[in-house]
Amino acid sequence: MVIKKLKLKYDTKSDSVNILAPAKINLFLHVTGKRPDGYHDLFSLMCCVSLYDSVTLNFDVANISVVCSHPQVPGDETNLAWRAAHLFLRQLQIDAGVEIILDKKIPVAAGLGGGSSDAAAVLLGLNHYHKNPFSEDELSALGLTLGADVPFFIFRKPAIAEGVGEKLKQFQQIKPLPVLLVYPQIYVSTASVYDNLNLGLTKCKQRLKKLFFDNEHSFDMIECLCNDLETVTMHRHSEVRKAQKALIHHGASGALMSGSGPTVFGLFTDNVKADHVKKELLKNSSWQVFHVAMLV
């Protein structure tokens, strides 16, 4: 049994569900403040794209465990999926288990939220294994505890999100353009790029009040690109900013980094400019490219 793109659907011949988790992008990030738990405030229009990992969940086992094809997650306690099952299981006070198979296919630590994707597919899975015990908000609580973008991936629609990333609003006037996901392969440590964000030198507070905040109506997705931690991620990795440029440079309508990075987005006005830009961007050899949809 899949679950094909957003759509959880379940067999209930096989003792087992997959469910495929897919990326996101931040068409804009503005950080709004520090609150006194360290954590940041945000103002971030999220949408999933479809580039997915696959998560399987077997359920004829005793205890939870975690098998990845990716040799940098790792297969225990510490795995944001494995979190996920113990915190489902323990707050439904039954003593089971389930066998977590991830098949990566989302950069590891990109800015794309693959982790939060696969810790939401899991909950999602167990949820509906279990006959959704829980309804879509009390999993998005326990999400939360997890992540901050755990609730945006059970929520799977284009919102705004505020707080820390777990107040969601449904926001329908995204148009789906064909994207280009840029992944440089360096490494960015989330903490460390808010930790050094100075909310002195944000620049998204004033482009958004003008295109967004005043005009909601006529959104301009490409015009509200816009990044507040671009500057820091930027500055201490060339490679993101040359990714950026060579996005526009070969034609993107707009290119932003997505969350802190180190992965940029470019997009496209049709697909066949976005696979002939794919060529042209593969010809770097340290560079990740995938041509990807909006799934609004």
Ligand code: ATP
Second form
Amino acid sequence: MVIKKLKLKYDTKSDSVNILAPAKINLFLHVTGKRPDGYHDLFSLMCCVSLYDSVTLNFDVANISVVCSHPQVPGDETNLAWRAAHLFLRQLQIDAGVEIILDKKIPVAAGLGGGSSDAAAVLLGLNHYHKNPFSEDELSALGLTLGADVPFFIFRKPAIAEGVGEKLKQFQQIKPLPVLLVYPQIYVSTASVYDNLNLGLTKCKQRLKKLFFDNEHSFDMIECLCNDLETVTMHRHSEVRKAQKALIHHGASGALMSGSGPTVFGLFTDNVKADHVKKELLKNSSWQVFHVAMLV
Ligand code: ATP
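The form predicted on its own done, now the form predicted together with this ligand:
So here's everything in the complex, that chain up top.
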């Protein structure tokens, strides 16, 4: 496994830029309420992990286009990366094009934020190429119009996210552990998970009150693992619970669904153990398993 620190790595040739777009996990995700506009307010601890899409931007072209061979990813104006480029160039009021080549490694619609990360990478790459016309805050505000997770992928540090995800505060108390991501290869619609959430039945508030708010200085990552969306997704898709149970059964210190799922991550005390468990879990041929590092 290659463990890379997440510094922005621009591989800049004359007329192209290549950026790594990482996946994220939610170490806790508490849904605090529903807003009049239909969006939900969150209180979530987010961290990037070392599973990356590769985003290459070629600038010697007249129009915006996306090249991506992944069957679930649109190649047209609905792609978040395309929309990010369009937004950026419109905001800058320049008549330029960009070819966006996406090499997808992050599973799609998996709760790992792949589309949002690609969009943030496009914003960061364009900003870099155009010699930083926008501040990080301005880029985040642009990104927020594309998706609630985009500002986090511009921030790129472990963070507590509030609001719909746009209010970010760096969180430095994470001691990184080896992670296995288990993607059960089933389709989960984020919108329908939120639609079916009963805010009266969520569990994280109590747990976080006891273990986080009243104890912020002795943060215990394993104890705080909690996701209010888990019950909705697991109720509908038994495979997600099965993946979580398998991780715990094989010795993960903790296991939780990320975002609205279906990916479940397990935290391990050492890489050798995580590698061994990965081999065990891959015996289930319908799961994809990735051994990654938390990027802190
Ligand atoms: P969310 O919770 O925001 O839906 P996710 O991490 O679960 O995010 P994504 O991988 O971002 O899921 O994909 C969500 C949807 O967005 C998919 O249905 C996909 O077709 C669409 N999409 C648009 N652009 C992209 C992109 N660049 N990469 C992946 N999916 C994209």
